[in-house]
Every structure is written in structure tokens, then in C-alpha cells.
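Single chain ahead, written as C-alpha cells, the form predicted alone.
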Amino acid sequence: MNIRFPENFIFGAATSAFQIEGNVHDDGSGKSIWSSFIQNSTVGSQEDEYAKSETFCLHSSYWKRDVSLLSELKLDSYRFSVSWGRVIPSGNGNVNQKGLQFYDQLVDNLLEHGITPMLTLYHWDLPLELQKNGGWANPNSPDWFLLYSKTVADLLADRVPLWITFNEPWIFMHLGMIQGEHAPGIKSPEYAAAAYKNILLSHSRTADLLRSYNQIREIGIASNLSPCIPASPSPADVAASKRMDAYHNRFFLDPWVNGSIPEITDQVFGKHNPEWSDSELNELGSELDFIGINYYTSKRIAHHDHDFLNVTEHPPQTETTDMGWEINPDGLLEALIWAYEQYNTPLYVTENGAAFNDVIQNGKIEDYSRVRYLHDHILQCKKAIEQNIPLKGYYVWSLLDNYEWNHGLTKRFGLIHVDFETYNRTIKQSGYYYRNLISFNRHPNTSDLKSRRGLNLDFLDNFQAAYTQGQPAGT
């Protein structure tokens, strides 16, 4: 099984600030929308006291040691979140000077190690003081998050070249704004249509200004695309499914791409459905350098007349992740040929993993289940690629075990291990699986690199060695 990608092809991890810096307001830093989140309600047990006191991984205390590990992997980007109130504390008022300094630093050691940046400027965790003053429902905030990105750009931009404005807005609105599972915790069509509204300008704002900086190579954003099934060949069920569509993997790439508000928020916002003027259209449909897909399972929809759009999701129906999600790598495949014929746009893989119940056995992690998970999602890009779609790279989520949102750190998706008491860090098998990967696509001569002094291939060729039989591998 060939599993060679192009030269030029990028392999890395992802991360996200909030979920894994750790000393949220120890270098003047200012609160965000999960801290309270975190602070009001129980996240992951009672007993989480570790994700009360918002310490997680102290990435911001260990980045030289994470850093060092993500050059042991010997991946070619790391993808990390900036934190709006680390750098801005009030989120719209005087810079903290050390904030900036941390992420100054990171580029800078990152670079030293040949790892290529990419920077992701939301990442869900608005400060805390926007939210009071109305949030992403503010009329002003597209200007709080232009003041924002400017500064980071600012300081950055000569040095990063990759940029995505939003990650996964569909998530942080719906979720966080009409369902109330996730921070802001509120639920209000009224107050996610004018937050939808805002979102949207936000982006072309910011990525028109970005577009000043010479340095900055490539622009996008970050969407999670899920396949949506029909649950049955019932007309309803597969109305249902092209709502749901509709909803989850176009409600902002549209716009985005191109400048089209799609029908369906009729249905999501409706009578607060927010009005557009010609100008602010226009402003929409700026130009993406790529779109970035998140991608960790499909759904199967039905029709529910007391839902939500009168869409309900059925459980999976093959093995599942410790989310309770479908593994379908398929669906990959298919959310990437989707969107290339959809947007015409190039694409990055920018999240894609997988959440199981690793457990440390005389010093190791043997994440077979991770390991199967991630291999059998990278054909799928390899499969892209050869069907002629302009993949230019693959993000892991996550570098570390981390925080999961609502999940507190109940759920670890990372290549390497945390233990959340100590802070140390172990690479897990599928760690390994991936560093091999990355050093077989780098060496044309796979003999030489298995003479290559730290390197081993083995688990790879027996993993490989397991396809070809047919057996299910990594169990």
C-alpha cells in the first residue's frame, strides 16, 4: 500500500490556546468566556478540580519541551490558537506586553526547529469582558476583532505564514449560542443571528487586512464537515440530511466563498434572521487561500418533527470513538471532494483524531486504536490527492491531551500523553506511527532510513504488513 504523498505535502499537529496554556491569568492575562463557562458548571465530574483551576497541560510554563517533542515527531508545521485575552485582556483596551512576548517567542523557537507556523486567531475563547459587553451579538465587534488581529499580526506576520481567522464558527455559534452547551451557555436564535452576522463580517474584515502583510503566504478558515446521511431512503429523511447540510457544512463557507447567504438560515434564525445591506454583502466572498477541514465523523440524519430545523441524528452504526463518534474515514474522502467541487478552493486537512481511553502501561502508551484511527484517515487524503484535489497538508488534533471543552480532560485525543498532575509528557504509539510516517514520505530510499540511527520502521511495515492480509490492524 503506497502510502508516498507529495514532496511539498505538510505534516503536523494541531493545538488550541485555551486548552492547553494552562496559567490563564498569571502573566496579566485576562478571562474569557470559558473561564466562567468552567467556573458555573460541572465540567467532566465534580471532582475536576484540575480543570476549575484552568491549569491543564501549562503549555505556556513547558512550550520549550513541547516544541522540542513536536521536532522529535519530526512534523513540518504546528498549527496553534492564539489567546485573545493573553494579548488583550479586556479585548478591546491596552496590550499585555508579556502575552505578546509568549507567542514572539514560540514563533521564534518554532522556526529555530524548522517547524512552519500556522496561527489560528479565534479559537472559541472570547474575553470575558467583550461577552459583557453583548459578545459576538455587539455590532462593534467585527472592529474588537480587526484591533485584535492587527496586533498580533503586527508582531507576527513577518514570520508566520500561514493564517486562519476562525476556527469551526458553526460549532462556537450553535453550540454556544442556541444549543447552550458550550460558553457563551446561551440559548437565543435572536442573539446567534446577529452573532452569525457579526462572525461573517468579522472574517473578510480581518482577512482584507491581512492581506496588507506581504509575509503572510496563504489566508483561510477552519470548518468541521461532517457527510450527512440519510438515516433512511425516505423523501423526509433525505430532506432532512440536506438541511442538515445546509447547516452544518455550508452556513459559513458560503458566504465566505461565495458571498451567498444560504436559504437556510430562514429556518435557523427566523423572524431574527438578520438584514444585509448591498455594501455589506459586498464584503463578503473575499477570496480564500484555502479552506481548512476539520473532520472527525459523519452523521446520519432523520427527519424529527419536535427537533431542531425537524432534524434529529441517529446513533452510529459501526465503531465508534471514546466520543461516541462514528469512525467512517470514508467520509473524509468525501468531505474533501465536496469541498473542492463546491468552492474550487485549495485545502488543508487542519483537524482530524481521535478520542480513546489510553491507558500508560510500564511507561508506554499503545494506542493501537489511535494508531488504526489516523492511518486508515491518511489514505483517505492520499486517495484525494490522487483524484487531482489540491490537499497541501494534514493537522493532527491534538499534539497533547488536553482539554476537551465540556468533557473537561475526560477525553485525551493526543499524540502525546499528559498526565495532568505532573505535567509530563509521553509520546504514545501512535506518536511514533506518525513520526515514522512523516520520516518514510521524507527519505525516497526506505532501506537507508531504516538504517538511519534513532528510527523504526517496524511497526509501520507490520502495520502495513496487516492491510495487505486483510486483517484488521492495530487491535
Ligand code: GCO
The other form holds:
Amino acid sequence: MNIRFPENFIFGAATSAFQIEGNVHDDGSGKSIWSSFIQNSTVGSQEDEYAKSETFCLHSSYWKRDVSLLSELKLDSYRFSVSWGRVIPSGNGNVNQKGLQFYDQLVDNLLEHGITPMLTLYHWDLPLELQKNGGWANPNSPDWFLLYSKTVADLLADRVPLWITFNEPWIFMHLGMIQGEHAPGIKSPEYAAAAYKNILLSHSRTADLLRSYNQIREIGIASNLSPCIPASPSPADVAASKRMDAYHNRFFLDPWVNGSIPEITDQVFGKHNPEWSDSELNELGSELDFIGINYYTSKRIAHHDHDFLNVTEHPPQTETTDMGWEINPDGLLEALIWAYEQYNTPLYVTENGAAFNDVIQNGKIEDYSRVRYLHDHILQCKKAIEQNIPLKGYYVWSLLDNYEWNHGLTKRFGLIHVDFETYNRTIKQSGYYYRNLISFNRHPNTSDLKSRRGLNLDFLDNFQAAYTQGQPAGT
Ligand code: GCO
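Show the other one: the form predicted together with D-gluconic acid (GCO), since we just had the form predicted alone.
Every component of the complex follows; first up is the chain already shown.
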């Protein structure tokens, strides 16, 4: 299949502040809920110890090198997030100029390299001080978020065209406030119910604010989507998969795009289901310029009497990544079609990628499983475009190996390998593959031969050949 994309299609890679920056600089930053979550987790492996030091990729020191790597990979765009506590240490008070300066310089440097910034305002790192004041369950939280967003937009709206308010709200609500597996480690549907309402309002109010900056081109959100496949054709499993779809896929998108609160909130929050006034409801459903889809896997769902929502997930039936997630590229096409049918809004794939247990041999990382994963998913994007889905870009998760939340530093998603002791960066074979794909799309005529070789599907059947062919010219 020809893998040539429309001329203005954006190829990028994504990261988030907490996962890469490293909390080592005494630049006045405030701590986040993740910082305290890490310190309370048990240390087992060497990786855990590195994680506790919270240096991760030390991107806050090596950011210029990382921008050069983005450029070396020929990426059109870079999706990053701003750390709220770096900009406003207490979350709702004085601004930390050094923190702001970091993002100011980062954006300038990206633009100097011809890389379009896509900025996420909230990628899960709530300032700890705000959590002490109730976090997202505090009714003032939409005002806190608005103030923070205004501070960032005042600085960067003139240079950043693509803005995302929230990354994966379902994950940080469900895992952080109902299951307690992510920061802030709360297990309370009552707390989550209050937070749900405040997060919904926060996005709507902030999106309105961002619209007042004329230079901002597009405003969206990034939502994790997974097709929920019934584990069997039984009516009970089919009904369970519908419940999971409503909870996992529609819980935030329905209110934000269509202005409607899904019925499943009754089952999720029970007697704590929040009340909505007419004027609050009217605030929802504002038009988004895009929906960002974070796609990794699909889920096999069955009915189970004793689980949350009477739903359980069956183990994958095919090959999995190092996260244990089923590899299902078709699910990406399904998610794109579903999202467009439901919400009639342009789309980006704002995250797609895979963790594998990479090994460095002779200074090289031959991560062909990741090459195959990316290639198979990128082909699905091409198919979506051929089916007239307005898909505008694709971002690999992630640019760098980084801190994978409650998995610490043990799961590597990067196009670039990071040594967490020395902070050395090494481009993996998947990075070269992606670079070739981008070159091919930029110069379809001139570099046909060289690039085509790297993109021929057959090369995936022969890993050694792929290695030779995937190398950039001159290395
Ligand atoms: C998420 C986050 C990323 C993760 C990635 C892999 O989607 O969970 O946006 O921060 O690291 O998805 O799990």
C-alpha cells in the first residue's frame, strides 16, 4: 500500500512535562501530586530508585538537545505539556518567571527548527498545594485552571497554534480517584463525582478563554479511545461492552462535544451523581476544533457480577506489547471512524505507540516490533483518510523513553532510547523508520528510491534488511 499522505498532514511525536522534565532544578517549581505519589511508592528495582530521584530524562536540562533530535527526525510538530506547578508553584498564586521562561525558550527553539508546537495544558500533574485544598473536587478548581491557562496563553498564544486543554480525563479520574492506582491515589466515587463536574466545566470555560486569543488556530482535547469488543456474543457480554464503551469512550466526549451528560454517570457515581443547573449545562457542548485520539489497544469486555459496573476485561487473544496490551491496528481505524461519526469533528491521533523491552546492542536499538507496530497503525490512518475521515495528523507516543506513571521507568515507549543513569539519548530503529516515512512524504519525487526502500512493507519481514535500509543516508 502506498503510504503517501496529503501534503499538509502533520507527523509528530508527543511527551508530557512530568514524564520527561525531571524535578532537579531549583527554579522555584512547585511539586505535583505525582511527585508525592512516587515518594510513597515502594522501591524495588534499580529503575524504581531512579524514578524516586525524579530526574527521568532530565529534559529540563537537555531540552535543546531534544529539540535537535526532533529536528533530526524531521518531525513537523511536537506535542508537549506545560507543568502547572512550574508556572504557578502553589497552583493559584504567584507566577514563577523561571518556569515560564523555560516554555518560552522551548517554543522559540521549536519554531527556529521549523517544528510546530502543540501544547497540552493539563497532563495529570496537578500542583500538590491544590490537592491539599481538595484538588479537582474543590468547586474553585475551574477558576484555578482558568488562571493558570490564562498565564500560559498570555505568554504563548502568539506562537503556539495548537492547544489541548486536558489529556485523557477519563484515565486520571478513573485511575486516580476511583481505583487509586494513579495520583492522587483516591478511591472515592463521591470525590470523583465532584471532580467530574469541575473538570467538565474547567475545559469549557478555558476553551472559551482560549478562543479570545486570535492567534490560536485550533483548540481540542486528547481522549483515550478503545473499541470495546464483547468477549462473547451473549446478551450479557454485549450489554457489558456497551456500558464500558459509555464509560471509557463517551464519558467526557459526550458532554464536551454534544453537551449531554451520559446516563452511565448514574451507575458510576450512584447517589453522588452531580446535579447540574441549566446554566451549567449550557456551558457544555462548545465546539471543538479537533478531537485528539490517544489509541493503544482495544478491550475484550465481559459481564462480571462483582466488578465495577459489572464489567470485566478478558485477557488479550493476540500478540501484546510490554504493557500487556493487545496489538490491534484495526481498532485505530475503528476508533477514528467511530469518533467522526459520533462527533463530526476533525481528528488528530495525538498518541499512538508501544512499549517494548528494548535492548541496546553495540550502541544500536533494533526495535523492529515497534517499527511494525507503528507502521501497521500508520497504515490505518491512511485508510481513514481514504474513507474521508478528516484526520489531520499523527503523533507517536513517545519521543523519548520516559516515566510511565505507576510503571515507573520500566516501560519504554520512545523513538529515542534514554539511559536513565547517564541521560544519553540514542535514536532507535523505529526513529529512523519514522524519519524515512516523513522524508518520503515531504519529497515524494526526489528521494523516492532511498525512502521507498525504508517504507516497503516487505522490509518488515526481514529485520536485518530493515536495519540496513532504515538507516538515514550517510550513516
Ligand atoms: C496516557 C498518557 C501518556 C502515557 C501513554 C502510555 O495516555 O496514558 O497520555 O502519558 O504515558 O499513554 O501509557
